[in-house]
Amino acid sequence: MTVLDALPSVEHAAVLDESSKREIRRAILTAIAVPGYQVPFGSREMPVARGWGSGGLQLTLAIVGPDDVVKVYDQGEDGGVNAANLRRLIRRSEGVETTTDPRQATVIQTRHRVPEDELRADQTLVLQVPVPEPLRGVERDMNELRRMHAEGDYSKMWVSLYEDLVRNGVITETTGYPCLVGGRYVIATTPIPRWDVPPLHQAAFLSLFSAGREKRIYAIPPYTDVEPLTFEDVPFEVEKVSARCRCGLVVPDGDLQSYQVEIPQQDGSSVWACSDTDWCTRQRVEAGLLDPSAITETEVDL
C-alpha cells in the first residue's frame, strides 16, 4: 500500500492546511517583490520525502484554484515514478484537472526541466530545488553568505569560474548554471542543463522555486532579466549533441529543437532521445512518424 493508498476516501483529502497555503502565499508575494531574494518559510512534513519534490508540491497546493489544470514532470519525463505520484497527489488533494500536455496547463511543476513549448503570461512554473543557495560551492559559512548577498559580493563564484576556465579550457558548470536575476541577486537555477537558462531571460510566464528541505522560496517574475554569469570573451553557450533523437526526427536546419538525453543500452551502446517526452510525441505525430491512434494514455492519469 502507498501514501496515496492510504489517503481518505473522500472527495478532496487536502495535505496542506489553509493556514499553511496562505503563509506560503505571503512568501511568495515578497519573492516576487524582490527577484531571487530567498525567502524564508515554514516548510511542512509532506507525503513525500524531502528532497523528492516536497517543496514544489507545498508551492503547487498553495497557489491552484478551482479552475486551474495542473502538469507534473521529472527531467522532461511525464510517467516517472516522482512525477505520477506528485501528480495524483495533487489531483487527490485539491481536485483540479491533470495534463501531460504543457499547453492546457495553467501550473506546470516540473524537477530539472523547463517544458520545450513557449509557456505563456498565464502560466505559472514551479521548479522543484534540492539545493537554493548559488554559493554553497564557494563559501560555507551561513553568516557570510547572507553578507555576500546583502552587499552583491559574488567575487568568489566569479573566481571560481574563472578557475575553472583556467583548469579546463571551459566553463564545466552544466546543471544549475549560476545567473544574476534582475541585475541584483545571483540565484540557482535549480538542476536543469543550461539549455534551460535562455528560456527563463524576459519569459512571460511567473517561475517559482522552493526548496522544501532548506525552507527556501525565490521567483522571477515575467519579463525579468536573466542572465548567465560568464565573461566577455567567454561567450555563455548551451549543451551541444551531435546526434539526434532515436525517434527519428529530421531538423531541417541540423540544430537540435530540444535537449537530448543519452539512454544506455544492455550491449555498451547508447542512443539519444528528447527529454521532454510529450513535446516530442507531438513532433513525432505533426511529422508523420507516429499515428495518433497508437498514442496510449498515460495510466497514472486514467
Contents of the next structure:
Amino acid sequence: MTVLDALPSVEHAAVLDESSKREIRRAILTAIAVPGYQVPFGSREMPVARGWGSGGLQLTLAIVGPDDVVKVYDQGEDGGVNAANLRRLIRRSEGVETTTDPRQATVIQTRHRVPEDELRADQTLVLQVPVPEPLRGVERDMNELRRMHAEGDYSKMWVSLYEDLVRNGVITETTGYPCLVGGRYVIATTPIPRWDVPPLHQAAFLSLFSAGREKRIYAIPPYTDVEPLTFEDVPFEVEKVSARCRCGLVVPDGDLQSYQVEIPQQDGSSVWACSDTDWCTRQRVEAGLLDPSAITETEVDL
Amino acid sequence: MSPSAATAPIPTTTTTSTVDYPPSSPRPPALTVRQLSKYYGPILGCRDVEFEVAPGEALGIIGESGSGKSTAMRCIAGDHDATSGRITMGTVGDGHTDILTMSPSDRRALRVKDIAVVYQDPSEGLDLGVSAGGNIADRLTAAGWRNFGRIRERAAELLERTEVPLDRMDDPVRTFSGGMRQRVQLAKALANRPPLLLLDEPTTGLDASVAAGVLDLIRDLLEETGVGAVVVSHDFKVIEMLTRRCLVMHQGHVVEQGLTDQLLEDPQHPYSQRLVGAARG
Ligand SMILES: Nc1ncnc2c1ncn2[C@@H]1O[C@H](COP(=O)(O)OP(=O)(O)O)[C@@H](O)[C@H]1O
Ligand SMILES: [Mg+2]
Ligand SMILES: [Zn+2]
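Follow the form predicted alone with the form predicted in complex with its partner chain, if you could.
All chains and molecules follow, beginning with the one already shown.
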C-alpha cells in the first residue's frame, strides 16, 4: 500500500493548501521577474519522496486551475510508475484533466526531458530538478556561491570547462548543461540532455524549474536567451548517435531528429529508440506502422 | 630627524632623496596611497601610510615581521578593508576615484583588470587543484576571454616566459615545487597585463638558489612588462635587487623613504640603521 492509496478518494483531496500555493506562486513570480535566479521557497512535505518530483509537483499544484490539462512524464515516458503516480495525484488533488499528448496539455511536468513537439506560448513546462545549483561542482561555500551569482562572477565555471576540455578534449558535461539565462544568471538545466537545451532558447513558452529537496524555484520566461556556456571556438554540440528507432525514424550519424535512448534487450544486445514515447507513437501511427486502435493506454490508474 | 622619533607615537617620515621619476610626468601615478590606516580591532596593522608608484616603477616596502607591510598591501589589493585612507590609481576612473569607496564587486573587478597580487603562500594566489594553464585561464576568463585557443596560447606563452616547462602546463599546481608555484603565480598575475603588480614576500621561504632564480625572473619581468609594482619584503637583498625606491616600515608606520641604494648606504632613521646593520651582518 502506498501513501496514495491512503488518500481520501473524494474528488478534491487537495494535497497542498491554498496558502502554500500562494506562497509558491509568489516565488514563481519572483523567479519570472529575475530570470535564472534561484528563489527559495518553503518546500512542503508531499506524498512523494523529495527527489522524486516533489518540487515539480508542488509547482504544478500551485499553478493549475480547473481548465488546465496536465501531462506528466518521466525520462520521456508517460507510462512510468512515478509519472503515473504524480499524474493521478494531481488529478485527484486538483480535479484537472490529464493527457499524454503534449499538444493538448497546458502544463507539462517533466523529469529529464523536454517534449520533442515545439511548445506554444499558452503552455508551461515544469521541470523537476534534483540539484539546482550549477556551481555546486566548483564551489561549496554557500556565501561564496551567493556572491558569485550576485556579481555574475562565473570564472570558476569557465575554469572547470577549460580543465574539462584540456583533460578530455571535449566538454563532457552531458546532462544539466550550464546555461546563461537572459545574459545574467547561470542555471543548471536539470538533468535534461544537451539535445533539449536549444529549444529553451527564445522559447515561446514559460519554463519553471523546481527543486523540492533544495527548496529552490527558478524560471526561464518566454523569449529569453538561454546560452550554453562554451568557448567561442568550441561550439556547443548536442548528442550524436546513429540509430534506427522502431518508429522507422532513421537517425543518420550525427543527425538526431528525436532524442534517442539505448534500451537494453534480454539477449544482452541493445536497441535505440526515441526517448519521447508519445512522440514516437504518433510517428508510428502516421507512418502506418501502428494501428491507432491498438495503442495501449499508458494511463495505469484510470 | 631626532632619534626619539622611532618611539614617538606617530613617527614622521624622513626623505633621503627626491623621487626617481620626474614630478612633471604627464602620466598620473599608477598608484597613490594617502593616510592609509588599518586596525584589526584594537590591533594596529598600519597607520598613515603614504606613497606613490609611477607607471612602470617598482617601489619596495621593507620592515621586520609585523611592521605592517602585508597589511598595507592587502588594503590596496582589497583583501582587507582599510580603516581609513584614500587610494587612487591612474588607470581607474579619472585617476581620482578613491578605490576604497568602491563597492565590493567593483573592487573585485579591479583585482582582475588593474591589480594583480603574488603572495608568499601560493595557495592564496592559485587554486592548487587546478592545472597551471587553468589557473591562468581563471584570470583570463574573469577578464572576459572566451576563446579557448587564445587562452591556451597565452597561457603557454606566459609559462614559457616564466620558465615553467610546457609539458607541465596541464598538471595540477599541487604537484609543483615551491619555486615553480611562484612562477605560475607570476604567469597568472601578468596574464592580462595589469598596470599594477603587488608582490608580498614572493621568494620568502624558498631555498636560496631557487629564490635567486625567481628574483631574476621578477626583475626581468618588471623591466619587460613595464608594470608598476609594490614589492614587500623583510629582506634587503630582495628590495635592493628589484627596486630603486623604497619605504621602511616600523610598527605600522613609514619611518623613512628614499632611493634604495642611498637608503642602504646611509640610512637616516635609527630603525633603518638597525635594519641595514643587521642585513649587512
Ligand atoms: N588578520 C589579522 N588580524 C589581527 N591582526 C593582524 C592581522 N594581520 C596582521 N595583524 C597584525 O598587524 C600587524 C602587522 O602585520 P603584517 O601587516 O602582517 O606585518 P608584516 O607583513 O610586515 O609582517 C601585526 O601586529 C600583526 O600581528
Ligand atoms: Mg607580511
Ligand atoms: Zn521513434
